[in-house]
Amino acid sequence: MGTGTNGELKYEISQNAYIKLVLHSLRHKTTSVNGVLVGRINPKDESIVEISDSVPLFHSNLSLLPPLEISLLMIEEHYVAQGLSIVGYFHANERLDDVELSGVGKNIADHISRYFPQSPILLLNNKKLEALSKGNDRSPVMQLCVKDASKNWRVVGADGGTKLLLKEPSANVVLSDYISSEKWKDVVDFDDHLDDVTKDWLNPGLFN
């Protein structure tokens, strides 16, 4: 790949990938939850990472292993016919202050950059989501994190803008409109599929 860094890199992020994560984080607002990037590096332009869908993952229980290695090989072997793969990581903390990244996302994400090296993690930012409401911002509701020279997770900063992208500039209007209608109780993740296996994690009918 010939784009160096990860700080050189865009991420483009579509509509549903994006919604379905907050949706996520939003069903279950008392606990921490997770979920993966699928997308592919744009063929025609390898500085763009582009994030076609999203799985959430858990919403108990974020470090156990077994569940984590089931989902995504899971994953992996759904996508993998669509040219696509784990690109990365998603990450909603617990309190809606804390905007830190947490060792066990870092380990997460850790695992995911081994196979897919410009891989990012998006943090749930709270406070951006909680004015969604209230104006007009057509900015990710989310903070990008990727790794540093020395191989160390940062947030990018004032650039931060300019290097998550959202692909449809209206996704934040659709969010709304989703939360409002309380679309988020539909959302279904993989601590739900492994306790009942007619839930599919891949939510076919979410947007319908």
Contents of the next structure:
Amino acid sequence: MGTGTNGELKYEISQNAYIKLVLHSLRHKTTSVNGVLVGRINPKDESIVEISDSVPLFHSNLSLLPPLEISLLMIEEHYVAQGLSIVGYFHANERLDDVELSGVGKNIADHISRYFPQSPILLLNNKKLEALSKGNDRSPVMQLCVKDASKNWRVVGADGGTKLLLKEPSANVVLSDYISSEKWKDVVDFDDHLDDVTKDWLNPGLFN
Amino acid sequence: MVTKTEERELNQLENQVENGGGGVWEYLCLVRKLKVRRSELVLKHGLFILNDSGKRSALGPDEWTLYEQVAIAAMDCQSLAVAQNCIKVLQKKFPESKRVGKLEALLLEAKGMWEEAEKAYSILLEDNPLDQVIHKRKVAMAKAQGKPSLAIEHLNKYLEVFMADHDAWRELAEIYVSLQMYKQAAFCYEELILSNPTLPLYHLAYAEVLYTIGGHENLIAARKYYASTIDLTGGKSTRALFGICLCGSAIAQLSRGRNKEDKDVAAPELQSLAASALEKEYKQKAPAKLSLLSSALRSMKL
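Could the form predicted together with its partner chain be given as well, to go with the form predicted on its own?
The complete assembly is shown below, putting the previous chain first.
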């Protein structure tokens, strides 16, 4: 399997995984939120990382360890049965114009990358999200960040070889629809689950 | 801070209002009383009342409170024209009012005109240097501009004067946590626990921070505060129950290779009690997740 550097990887994110994370950030507009990406390396092509699902994690006190440890344990436990694992990290900053990767985000992503070296950070791009309703942009409203050879996280430019792709080209159309219908109200994260275990962080039936 | 009962009442009213079942004024009053942030709904329903002269005059003197509430909600939703209009009405009714002056300064904030807002607040502070709301706006502005260290500086100065303001201590703690300054956050929670020893929220928050800092002593202390949280909540805090298990596991890992005298005596019984309580809760309320919980707990009993 993979060598030290990422080479030219393609991160392909499924519609559901993608939309869930964006809706989560919209549900908690006034705080930062995070989540994990779930998936696997494409069995036929090692240069493709398939992100088939995502789990929204927290919307408060993102840098406290105990809830994070519990969530990662349970999430891994659940997905391993399907041959999937945690393959990356998602983060949305609190402020509209904040495009920096926070220390917390990098720490959590570092931890994840110990188990899945190609793990990326996806950072919500607020400007792109804002522009969603106005344009026909089919590219994801997220910024891709990967670890470079010196183990530092860097943002991947649009001209980079490594790319983040939406698996379904119409994902943004569906996302816009859900935003109009205020679907984000229905998203459950791990914080919600810890406050009330009847709330299911798997969000079954969210997209039915 | 809102209790579970209050939150339930709020959500009920919210549903009622959103589904056309009336109770708008009760809802708006409750939002004001609980000081929660429901700006989109307040804007929508408050404006509905304000735009109807019949409904408006039925409010009597409360009409002005509603204008204020809607103005703030509008600013939160970036409906600045609506906010401006509400403020104009209030200016006309209460010229020279400091309370309206604060709304004007808040509007400057909403527009991102930070320097002008600072000036406006400074002028207001000249007449009333002990206005807590204005001092807190300075913290909010620092946060909004992405200057957490400045926010911390302001908050610390504020707390030197208003040391009984629990919300401020909590805000400070949360800013410290977001910057991963856990020891400083711990200090804030210590102050909160000292002044409110029976509020489980603070015990829980303190425990989580201690665990995050790590190290044998902190883990032992964290477990104590998770335990006190469980005590104070009658065993209902899922987070605290998990916390006990995590602490037990972490302490055991650290203790490997340590002297037998240091052996963690309390652990096994406490951990299995917490684990059973969790399994009972999941069995009752989230049976689909029970097996996940059990394997997670198993992997913690190293």
